[in-house]
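Coming up is one lone chain in structure tokens, specifically the form predicted alone.
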Amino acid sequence: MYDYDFFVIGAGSGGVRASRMAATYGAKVGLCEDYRVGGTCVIRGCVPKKLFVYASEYSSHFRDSGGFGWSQADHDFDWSTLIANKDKEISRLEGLYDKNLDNHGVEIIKARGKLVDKHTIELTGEDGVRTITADKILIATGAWPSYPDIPGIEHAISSNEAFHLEELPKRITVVGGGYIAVEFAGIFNGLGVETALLYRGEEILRGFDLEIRTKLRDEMVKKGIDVRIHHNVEEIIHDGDQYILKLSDGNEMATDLVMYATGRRANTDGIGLEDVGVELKPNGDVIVDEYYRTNVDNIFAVGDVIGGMQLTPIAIKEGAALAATQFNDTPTFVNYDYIPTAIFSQPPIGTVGMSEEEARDEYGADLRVYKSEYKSMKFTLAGRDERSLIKMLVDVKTDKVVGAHMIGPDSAEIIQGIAIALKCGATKAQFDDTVAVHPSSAEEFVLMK
């Protein structure tokens, strides 16, 4: 008899939603965190992510306003108002977090949980050191910021400490190209912060569609981040109050605070997987089947602790999908085609099913690629220098809508409905059957000949 039928450690989204339905299925479920429940997305990431990027947009919105009618009055930030407020926020959400759980009948347990055996887990806490067992296990324990290992990298924050910042530097310099760090250059460009981006690629986002990732850095050079695509830092030094970095192309370059988001590493060490034969690809990721179960049939892993799409939805689903198939009796699994992913840039950027370069080596000569590039009706009596891109990718056999993608404002409420589309299997025919909402910029993607 095990004190639990079902034992999470890691209170993340997917750790989150797979302990609950395991509730709502009749279950005893317990879950341990060491830090707080929520997980990166709500306690440092999305969520704070997403209030900073809009205390950035306020700088364009107030020089927009004029061309409007509004004067253009002076405005001050304050950093710490802002912190305190997103504290205030993050604060309430951790606190329904808990509540949702003991709701459902969820024992929360605030401490680290190691695997001692199959079904015995060492949880040392406050309290001190205790150890209890369970029928199953689910690993949901995320992952975390990598640094490469380079002379004084100890100098360099991540995402993690860029939400805590007891004040603005004058510079920053954000080294990497995924979408961590062209949200944050965009979020520190906003609020005033002289901003450089440095990546090592040959262009910025790496993996989504090349026009797209084209555009948006030189959007964001219109706006003054200094973006440098082939740079790298090879060493950082500590001089005084500034951080000298010498670059790959043998120049050095003077900051106040150096920013790295060039990936996230599982967070696997020291939780004793490899003791009870979890095994593990090279980078760390848990190796899991379509139903999430490791090579130890009772342990189970969901989330960004696996790899593959680091998105809190993918883990809220396969969470959901877990719990469905040990404790509901429904064999269940996600479905990952035509995931639709936003990138909170400045501008944003929305996408869904194949980038133009998957899309032509699919289907060849039989792709048809519709494009549509204008200035979004918001920006034309405010005059910014901003243009929007849509594009359609379809394959001509089928008339088949594979690819959608979107740089521009609103970009991410409008790729969700489109999202749909394609899920369905949506057509060309299909879309262009479709009565445009006008005036729109969502009316572009059915208007595209």
Ligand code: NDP
Contents of the next structure:
Amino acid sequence: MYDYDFFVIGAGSGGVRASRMAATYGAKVGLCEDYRVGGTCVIRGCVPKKLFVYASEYSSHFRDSGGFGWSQADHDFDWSTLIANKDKEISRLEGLYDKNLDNHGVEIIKARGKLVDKHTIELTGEDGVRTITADKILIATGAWPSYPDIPGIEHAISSNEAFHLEELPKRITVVGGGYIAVEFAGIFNGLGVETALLYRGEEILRGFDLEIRTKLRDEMVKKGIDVRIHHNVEEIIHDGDQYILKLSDGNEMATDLVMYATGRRANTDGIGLEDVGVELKPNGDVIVDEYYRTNVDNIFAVGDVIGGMQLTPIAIKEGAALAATQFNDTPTFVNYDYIPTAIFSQPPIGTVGMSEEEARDEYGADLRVYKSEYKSMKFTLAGRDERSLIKMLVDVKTDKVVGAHMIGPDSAEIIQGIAIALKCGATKAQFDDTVAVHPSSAEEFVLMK
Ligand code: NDP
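Beyond the form predicted alone, can we have the form predicted in complex with this ligand?
Let us now look at the entire complex, which starts with that chain.
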């Protein structure tokens, strides 16, 4: 007899959903977390990031308003107000998570969990150390920012610290070209920080549709961000109250703060996985089968810790699937086809399905690409020099839409609906047959000829 039917290490999106669903199905569930309930998404990821994006967009909204007749008053921005309000909102959400788990009968233990054997977990918290036992165990410990090993890297912050800066720097250099780098470059720039983004490769956002990537870089540059591709940092030198970056092209760059956003590594260190023989990939990701079972038959893993697309909705779906499989007698796994995603860059990107490059490889001459590039109606009077781009990729043999991409205002909101259509196997003819919502940007998706 074990203390728990199911014990979860990590109260992020995946762990919370799995524990709550397992409890709903009647399991006795415990959950340990050594930081705050909510995990990366709620505490130091999606949610505070989006609040920062909203904050940073006001500078351009204020500028745009002139063309609509609003007089241009001075608008002062106070970072400490934003931080305080953001912290309050995050605490509110954390409280809701706590309450929701509690209502479902999940026991939350504020402690760090470490596997001792395949059914025993050592919990280290403020009250000391104790052990518990569980029939089934879930590793949902997420991922953590990873940095390259260069001299002076200890001077760099990650997005974790960016959420708690005491004051905004005058200048910042963001290193990386993925989701976090482009999102934070937009945030800092919008808040008036002189922002540079250094990316080591050919074009930011590797893996996404090339035209969309190039368009984002162009728009970021237009907004005043110093985006440098083919640039990397070889050393960071602390020089008084600034940092000197020694760059790969032999030049130097001075800045007041360096933020690295160079990927996230699975949180698998120090939780006893090796001690109980759980197999990991060379990069630290936990290896699982399609039902999220590790090579140790009663230990499972979901979310960022298993790699793949490190996205909150994926972790949630995996957590729910695991609970249904293990505690509701319903073998369930996540279908990873047509996963939509949004990048809250400025302008934002919404995307689902194949990029043009992937579709070209798959369908060759049978690929038809539809494109619409336009200026949002709002930007005409605003006088904003920003254009949107929408692309649809169609396999002419089946007429099926295999990819849809958008960069421009509201693209995150719009792509969710488009993703449903693609998931249902919608054809271009069905898009064409759909009546437009006018006037909107979304209507471009049904008007492309
Ligand atoms: P990403 O994997 O998106 O991007 C990492 C970036 O860092 C890439 O541009 C990569 O370059 C670069 N990089 C990697 N190693 C080095 C190095 N040694 N030196 C210089 N550059 C390097 O990771 P992020 O940290 O941006 O985000 C982590 C994950 O979090 C994302 O993958 C995403 O799944 C999730 N996320 C999702 C968001 C959303 O849904 N809106 C928002 C934020 C994060 P290269 O391309 O050459 O490999």
